[in-house]
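Take a look at this single chain in structure tokens; it is the form predicted alone.
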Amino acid sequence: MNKTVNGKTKIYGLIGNPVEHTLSPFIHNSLAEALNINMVYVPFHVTSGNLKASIQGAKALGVQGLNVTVPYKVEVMSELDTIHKLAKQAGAVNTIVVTSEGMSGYNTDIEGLKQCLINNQISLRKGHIVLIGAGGAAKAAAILCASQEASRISIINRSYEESYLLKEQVKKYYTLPIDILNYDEISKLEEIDIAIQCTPLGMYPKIDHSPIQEDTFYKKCHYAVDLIYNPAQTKFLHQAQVNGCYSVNGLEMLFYQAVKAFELWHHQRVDKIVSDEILQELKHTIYQ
């Protein structure tokens, strides 16, 4: 990529811990060069308690928008001065948008995911949904479901209390019913429409991980949808695939996140011919 930097240039980034093996530099400079946008996006690795530092450096410096990884997403909402409502109903923040007004906080993993399943004509409403895990992505995915007016959800997670916390913080906006599983009880399912997989479990390179083994889980389902987007199929959408299931991988929500925040930023839409052609890129980029 040919980009000349000048003292015009703008400084956009990526806060997280770790943040080395972050595809968004590829994504938000490619639309950058596609737009002719005088910017940059660089990734800040931001070690444990030095979090309020870097936010107040990146006032000082002029930083125009940063993206939030873990594990600072949800630490960050306390130094923002707005937060969007569905970073606060989800309770995380993975973009920040600088304005005259100070830094405001979105979340737009809700948005991705919601583009990803658009795209692979999945629909949320009236559904049954399965939410494996119930850490910060699937935080953004309840909510998500909960919005698009999803008939019921089902957590299912090793930690009752985690398990909990996701349920009365989703419970806080909508009326939904929500039910908590552990992984013994998985034979209590019914039909599902749609799983969704929100742990690490099988992400490279422990890809012989999955948090549900049994093919009777399958067999109910669907859609299977993993946020894991390394390796292309994972073990779990492997499984899935194989039992007569819908099956998509977690790269999708990666690049239509990026996306959100880039048009946050920029305040201009990316037109689906500009999207398409860089998300071919970055899967031709990670899985040749």
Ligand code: NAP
Contents of the next structure:
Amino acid sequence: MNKTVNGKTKIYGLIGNPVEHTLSPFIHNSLAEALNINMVYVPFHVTSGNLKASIQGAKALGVQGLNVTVPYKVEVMSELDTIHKLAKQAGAVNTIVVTSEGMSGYNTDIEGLKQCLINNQISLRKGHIVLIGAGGAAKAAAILCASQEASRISIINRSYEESYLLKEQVKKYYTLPIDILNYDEISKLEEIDIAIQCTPLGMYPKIDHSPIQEDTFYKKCHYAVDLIYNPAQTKFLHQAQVNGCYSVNGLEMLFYQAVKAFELWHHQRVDKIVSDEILQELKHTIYQ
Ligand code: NAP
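The block above covers the form predicted alone; next, return the form predicted together with this ligand.
Below is the whole assembly, all chains and molecules, this chain first.
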């Protein structure tokens, strides 16, 4: 029995499908323990067709805040009262803050990736950024790149339609040039400052997959970022590293999106000493 839960314990959680392998409870409950906040964070498996009911149920039960994961990051927006600027631009919400005025949607994936890049001293400003993939995570990455004044974005994706939708989404708010390429056209790319891998290719257990095989691609890149964090080094990052790129995986993005959500919910900054300690624990737990 968890003896720290009592009548004043606040409830936070994650809605998605599936949620069984989430690391968010580890991060949030560790932050709460370190900062002595009386709360629990739990996963809520929301099956297809039950999103609206889950949001209404959360409101009725006084749940204080929610994270939202696949497949509900877009659909959930219509259930909320207000949407923060960057979440609106990305067309996706991953964090819901509950206040007396209603439910507000934020996209802390964007903030998480931003913090991950800052920690690795990678600047997007004036850079040519190549996004591989055009789904939800690529949208968050694209809005971050545009908002941080990247000079150009090139999107490489299997489906042209998804790339086009991503381009149009960014173009609604920003003016930087955006190119669309398919995988057969990557030799057309010139110097790449940062390549951000936003597909699930290479994720455990299919670790021998990578969206790009050609060494010539990696030789043009300075930095390679893979949003996948399991395994720690994907095939994409391995290829990048052997071809001389500085490479970063997606664990810090995941971690800092959680920290940013925590800060929104609890109206306080998480001290760097506390977050560094929990990040180390997280790395130890999953990579040991
Ligand atoms: P998504 O919306 O489903 O988009 C997936 C993208 O991958 C699409 O562009 C899709 O291309 C492409 N793709 C899928 N299978 C492919 C294949 N076999 N060959 C080529 N392209 C393929 O997913 P998402 O939410 O963007 O997530 C993408 C990845 O980012 C996942 O691995 C996820 O775990 C990771 N992620 C990490 C974080 C973090 O905090 N580190 C946060 C969010 C997401 P089409 O358009 O052609 O279908």
